[in-house]
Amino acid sequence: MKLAARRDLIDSSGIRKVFDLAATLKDPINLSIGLPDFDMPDELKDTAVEAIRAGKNRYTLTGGIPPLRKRIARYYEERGVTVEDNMVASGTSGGLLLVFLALLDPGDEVLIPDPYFVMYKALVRFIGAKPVLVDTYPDFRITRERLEAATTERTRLLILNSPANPTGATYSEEECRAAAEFAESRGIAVMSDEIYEEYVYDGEYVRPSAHLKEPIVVSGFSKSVAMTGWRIGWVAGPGDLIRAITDVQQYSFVCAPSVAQETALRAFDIDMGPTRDQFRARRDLIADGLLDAGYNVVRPGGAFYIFPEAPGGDGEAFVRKAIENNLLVVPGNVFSERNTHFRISFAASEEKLRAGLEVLRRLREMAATPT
């Protein structure tokens, strides 16, 4: 069968490889995967089940039940941050697809911080538009000049992500002031994928979206309360462009969920407090481990992850030699245009991470050693 020319722009997530590869090895230390590892909470099942059992089974309003949408419009009035509607779309990866199908047209281009997020490069390039990486190694922060020297007349949106999938890096409130400013000099969009603001480690979390006239917010529940199956999330913004988008959404997806909207709305009220001191202890564990153990890193602010250098600077090499060893990680080069670097997800046991570390200690010591 011939399938599409656009099949070719995008590739099996390198992620999903690994995920693969999992399953053929017997009890791996597998730290590779962006997935809580708690269950959803009970008090949500609960809902859940309740909702089932009402029969709230059918479509939903294209654009979510209005107690939810609602509740997410308090949600940002409470924290200062000013959009105009929103709308409820299948997880945040609908919520992005979305966006970028309403938003760009063939050969507008999109500055996408690297490393990144998967998704954002694979999706702008399937619909035709073009993705422009702003490099940010080796201390992953934005700068205006570093947007600056990637803008050109066809730059149609710019994504932030705080705090960030692979490297936990959190912006500072100069950082989104900065880019917020930019941006709005310049016409373009702002896209802020908020996913991760629950688990911020170190003081309060700085909203991009905060900072921006008209932001465009995409959040959901799938990392904060374990609902990744469940394909809840939604997209705030500009009255423009909801309309816009829940025309995609009804043509496409048709409502997100009708269960998991239930279930979203009650989301809202679990305090994630102790898993967040739990998340902060694992950074800890993991970033001074890895500190004391030799490897060039850079802390991480949130999120579940952490983005080392590879010794020797080959991160697919590296992750080889992992797999050898029986740990699971993720090349750097996934989330990259460049190879240097690996990820690790601290969303594991404190057992693992110390059996983690164990590997990357020796492995570590093994490319110190001259042959």
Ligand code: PMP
The other form holds:
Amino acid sequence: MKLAARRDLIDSSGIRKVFDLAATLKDPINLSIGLPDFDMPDELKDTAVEAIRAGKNRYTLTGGIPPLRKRIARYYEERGVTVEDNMVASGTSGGLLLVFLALLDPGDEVLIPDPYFVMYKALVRFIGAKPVLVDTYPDFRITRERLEAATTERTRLLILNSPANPTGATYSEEECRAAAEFAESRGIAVMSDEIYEEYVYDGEYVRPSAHLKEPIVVSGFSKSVAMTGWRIGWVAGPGDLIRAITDVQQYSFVCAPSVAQETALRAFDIDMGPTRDQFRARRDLIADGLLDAGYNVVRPGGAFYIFPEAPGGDGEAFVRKAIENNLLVVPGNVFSERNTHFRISFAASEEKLRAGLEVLRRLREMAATPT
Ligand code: PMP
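Swap state to the form predicted in complex with the ligand from the form predicted on its own:
Every chain and every other molecule in the complex is listed next, the one we just looked at coming first.
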């Protein structure tokens, strides 16, 4: 069938190649998955069942059920984030699409720190705007200079993602302040994707949105309480933007899933402390193991990813070798213009992580031995 030209703007071949290769493995050590390895908490399941039985199965208001929107507003108020309004979206991904649709005209440029979450670049291109990638190697830091060099007359939006997928980088106070000052001085809007906010391992979370005068915040419960299949997220920000994206939602998603909204309301009260402690231990296990084995790697401050340099310098070739050794990781060029690194997800059991490290140690030694 003849498809729209726009269709060619979405390229998922990189990640598909990995999944195709993975399908050939029987019982791989799978460190490629971008979601928590625990199931959604029982109390949330109970809440969902109650909501279904209570008949909460119909359309909700376009912007979401009022108690959830109130709860989201309170959440940001308590954290010193100045957002006028919010709306509930179908997953954080749904929120991202709505923001791009309502904010960007064709040709508008969007600053995206590279490495980046794949969807940013794909969606920005898909709607006819232009992703401008800001190279942050080798330390994955954003600086005023790096942002400045990528900015033009057409720059409309800067995307921040801390903790970040795929690097696990968390931005410092100074970085957040510098990015905010820079964007505000140039009239560039800033969208902060804070979906990994519960996974911060070293001290308090430095919230990018708390440093902005007029932030657009997107977040959700996919990562914190493992509700990836429930498609619940939100956008908080300036009133006119929230009204605009609610209009777009009215003629597209209609509303976020009703039962998921009822459940999300309860998810705000889940204590993430024990999960965070467990994931911190995993972060240390994998980071120390990689450093020990001689990998060039930055210790992540958050999320559940680590992004080492591939021995030999070719991320794709290295991942092919890893897969031949039954280890599943993702080549860096899925998330980047560079093909020098690879992503490991440490949302996996300690046993799996140790097994993965064993393979990585061997591969590192092989790469170091001249043949
Ligand atoms: N932002 C980032 C940085 C992510 O890594 C993901 C999921 N991989 C999302 C947004 C989308 O999450 P959701 O399931 O809520 O759509």
